[in-house]
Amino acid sequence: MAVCIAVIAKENYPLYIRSVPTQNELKFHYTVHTSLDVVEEKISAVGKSLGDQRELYLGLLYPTEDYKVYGYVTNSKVKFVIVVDSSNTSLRDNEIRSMFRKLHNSFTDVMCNPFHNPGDQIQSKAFDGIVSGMMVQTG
């Protein structure tokens, strides 16, 4: 399972961090930040070419020493970042997609509620509640 969840807003400030486990968090801060890169890098490939412009999923950005970093990238151009152990061999790539897709609907949930503005820190318990389930347990 997931060690690092990010939402990334369309200006690449980050809306939801979390980690597991804490003590790497600016670790993790650094990963997704330069996973940004990699992203527009993607988003712009695919804008040139004629493919379907409505695959969300930019697959794995670039793997580390320790991690994999995967990508998605909704419509309205906010980014999801999730960063897996790259000792967990047996997360298949339909795996991370529906991680994604569990992940996008949720930020949907949380984009829908009208108390909450958008562009603000996302604080939401049921998406934490979501997130915590696709964290790798600790302890």
Contents of the next structure:
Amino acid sequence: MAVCIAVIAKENYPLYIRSVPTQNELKFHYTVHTSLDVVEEKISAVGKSLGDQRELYLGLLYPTEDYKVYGYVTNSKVKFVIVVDSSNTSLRDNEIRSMFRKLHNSFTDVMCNPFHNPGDQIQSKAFDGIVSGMMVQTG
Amino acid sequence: MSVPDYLQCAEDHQTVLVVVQPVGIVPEDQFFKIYKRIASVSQVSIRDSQRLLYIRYRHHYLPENNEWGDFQTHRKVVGLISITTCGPAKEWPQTAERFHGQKEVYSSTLYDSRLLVFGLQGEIAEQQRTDVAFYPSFEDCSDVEKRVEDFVESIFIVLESKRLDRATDKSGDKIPLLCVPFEKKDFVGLDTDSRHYKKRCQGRMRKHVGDLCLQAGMLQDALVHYHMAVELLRGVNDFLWLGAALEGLCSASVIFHYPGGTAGKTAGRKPSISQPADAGKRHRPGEHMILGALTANGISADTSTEIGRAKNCLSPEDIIEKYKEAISYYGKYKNAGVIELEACVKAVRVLAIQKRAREASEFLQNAVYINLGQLSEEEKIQRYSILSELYELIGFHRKSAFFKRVAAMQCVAPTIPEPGWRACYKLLLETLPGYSLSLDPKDFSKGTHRGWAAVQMRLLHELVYASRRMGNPGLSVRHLSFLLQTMLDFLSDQEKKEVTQSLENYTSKCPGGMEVITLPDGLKLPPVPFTKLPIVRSVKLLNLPVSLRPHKVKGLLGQNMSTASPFIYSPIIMHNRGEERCKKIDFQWVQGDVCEVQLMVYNPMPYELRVENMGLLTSGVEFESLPAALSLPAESGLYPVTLVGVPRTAGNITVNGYHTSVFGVTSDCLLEGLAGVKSSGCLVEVIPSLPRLQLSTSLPRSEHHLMKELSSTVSVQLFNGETQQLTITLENIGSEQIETLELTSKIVNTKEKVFGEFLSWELEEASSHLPLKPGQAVTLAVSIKVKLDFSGQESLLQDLNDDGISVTGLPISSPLRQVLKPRSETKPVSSESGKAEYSHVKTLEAVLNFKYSGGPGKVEGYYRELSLGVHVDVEPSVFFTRVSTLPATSTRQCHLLLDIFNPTEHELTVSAKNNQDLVLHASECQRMAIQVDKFDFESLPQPDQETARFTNPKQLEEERQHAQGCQINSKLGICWSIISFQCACCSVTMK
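In place of the form predicted on its own, output the structure of the form predicted in complex with the partner chain.
Next comes the full complex, this chain leading.
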């Protein structure tokens, strides 16, 4: 169902980006890249009002003609972005949330790996598996 | 109306539109000069009232857009200023006609017009006309501004009269229906008497009056009218005009809330002037607090009571809500796309001021989807550019970059007959910050690259392509080099190949260099050195070869004394790479001699990398770099490369980096900019030039290496006791005179006891040739004499016994003494002689050391050493297996009986004083009797007391034995020679 899943570092460069292979990969790079504007805006808005009591899930970042882009920010400002097909109307907010939670858990596992250098590209197979699962699930 | 004005902002609603156009032929620059002066009159304070009139000037306005003037009066062209040149008077009527023609275009909406005539002189120019002003030239027209102000005032009078006229219309009277162009046909045959129709007319008129009030500077009136219009139009579901009324409301509120303007860059507004006027009218302190809340129902027809009520004004939040509403109404009409789009743009500008970026982005998102029908390519570009600008305005840099890139691509869309590569390139450059890409490779040298490689690469590819199509290969080379250098890690093998291929193609036309490329708009493209092609891992300055190394004469002031630390040894080592680089290396290079620097490099490319013209970059002294070309295999491991050069002056030289030429791009790579380069220091002292000596010998060179530092070694095989002459030719191959020459020798690593002088020479002869000029040679003879002790070799004695010779008689207390015969040729039978024989061979090695100096280097106290190793394999010659004496006939004499054994494979003869020769065949043993005088060892001179005291008894004993041996030797004078070699050397040593 997800067509693209990306993990973006605190400094806004991609740690991981994967999209369905059938489509133009570069397009998703652009989509995710531009979505960072909204993410930043949302974070800065939240940061002012609520302090650290913030919701990690950012909700729908923006809809495009074909896709919906959802965002999630960990407390360490690592961003997750999931792009789903707009035509997939059956997808509820809760499901997106649970996808993000799963992604976050897996990401935490990656970070726990003593051999992983934080800031490097994610090359974990386990993480890859989780992502593949999300991309396949229904789509 | 099809062309949107993307620069519009909310406060434009209060302006009146004046078109400034040239009539006939007016030079463009002159026109814009005048236009600028006219445009500077952007707001005029009206006499006798505190109101301000704002003017918007356009030099180009579609009459089509003018038709929407009833819908929003700020779209209506109310003034026309024509500028014309007119030479001779007879042209005047024609010009005047043209002016009228121009007026016709906007006649339906025009309030007033002016013609500015430049250049006309004479009778006509002296006429006083209100609508025409004459100026002798473009330079001499000081009162243009004044004229324009007068003109604006006249517009104001018309505007005001219209406003009053419309505002006092009683609702009962026939109110004409205002409509937009596309509505006209819809209302044909509509019942004009219905209430619904009347209300619609009223509502639209209210809205129109609101517009006029806003333009006339009566903000509060405008608000009231708008509110009323909204009510009326909502009742009749006239959505398009309801939207307009709402937008009017928003505009008025925006003007109230943000007197500074929302466009940001509109220079025309002068808040400092408008403020007092506004304040006087709008803010009677506290007034809006006192007056009651205005509900939608509360709007009365009587506007006078509402004047000054700030409450009519929308709150900042409401402005956005109303904008949204208005836009949604506009959206219902396909033909109102431009209005919708402009409303979006205006709303975004307001939101940008309110710093509500996210909502603004929603408006923009909406704007993207507004379909304006068939847009020309130019319009598309404009649209994308403005979207990009607006995104930038709200801080969405990435989105902004995205749209700018789209705009850039639009410039060169295949449908365009003449693609604007230049514009495309310019727009692409502007997207760089949005993709956090700088074109300075230095920003990428720190650690691994972190960014959106995929999109960045795409952008760089586009830059390359655009610059190529622009016809600027230099630029494409620069961009392509940048791409290759910074994105190397992200390129696939195939891409690497493609990129390098196209780079080679480009460089064949325009080689890349290290100069900074400055673009016409001032952007500087710094050079891109290929520090990754190849990647350098370590840099090591090499010492000169041993024979060329300079040595400092000791005692000439310890200049090389380390002053870094007072401690002789300290375990604390400063781990500071930067310092290390600056550290001076503790050897010297010599001026005029080839110096080497070794780089460990590797090729990260999946194919062979050809590096041409690779040389050193140095500073400090004049340095002649001798470039090298190398070819590195694909994905090579570390590969040593030696770069050479010749320092031409003396001093301290620093190796700063290297230069290469790869794929036709020359790069200067500085070490300080390279990450992960190991270096043990790059600063070295260059001392003044020294002469160079080359040595050749009469003996063959040998494979033996006594010590690593030796420049060459000769080897020779000798029989014990043999003497060989070695002729050494010394040639000065340098460029300096050799002024001093010293020779020393040293026997190395031998446990053998050597008797006599191993190496001896006469240096005087050679020295007499000094100073030796460059190119001259001198010869020196060195004689090699080997006298070794082969005694005590059990195996040999064993051999003798096996031959059946009994060693009887006096026990040989002292070891056997053998005599060797030298021989220069290799032994032909050595292979046959077998292992047993070979093990008898002893080795003797020595080093001849030539110290020489001259030229400026000598003045500085340096000299050079050249050493020659001498390797001698010594074979046993004659053995005396048994020694005994027999009394002779004379009591003063005796017979010395010697059993002589010949261990060689050659026949040899032994002779002694007063004796006939004894011929010995190979491995033969014979007895020889020599009659000698008796002598007394006691007669030998005793070593003097002085030396005896300091030497130990063992040494004394040895010395004594040696002396005795010499004595015996001189008495006997036993010689041997191998007949086949015709040698006549002789020597016997005996204890």
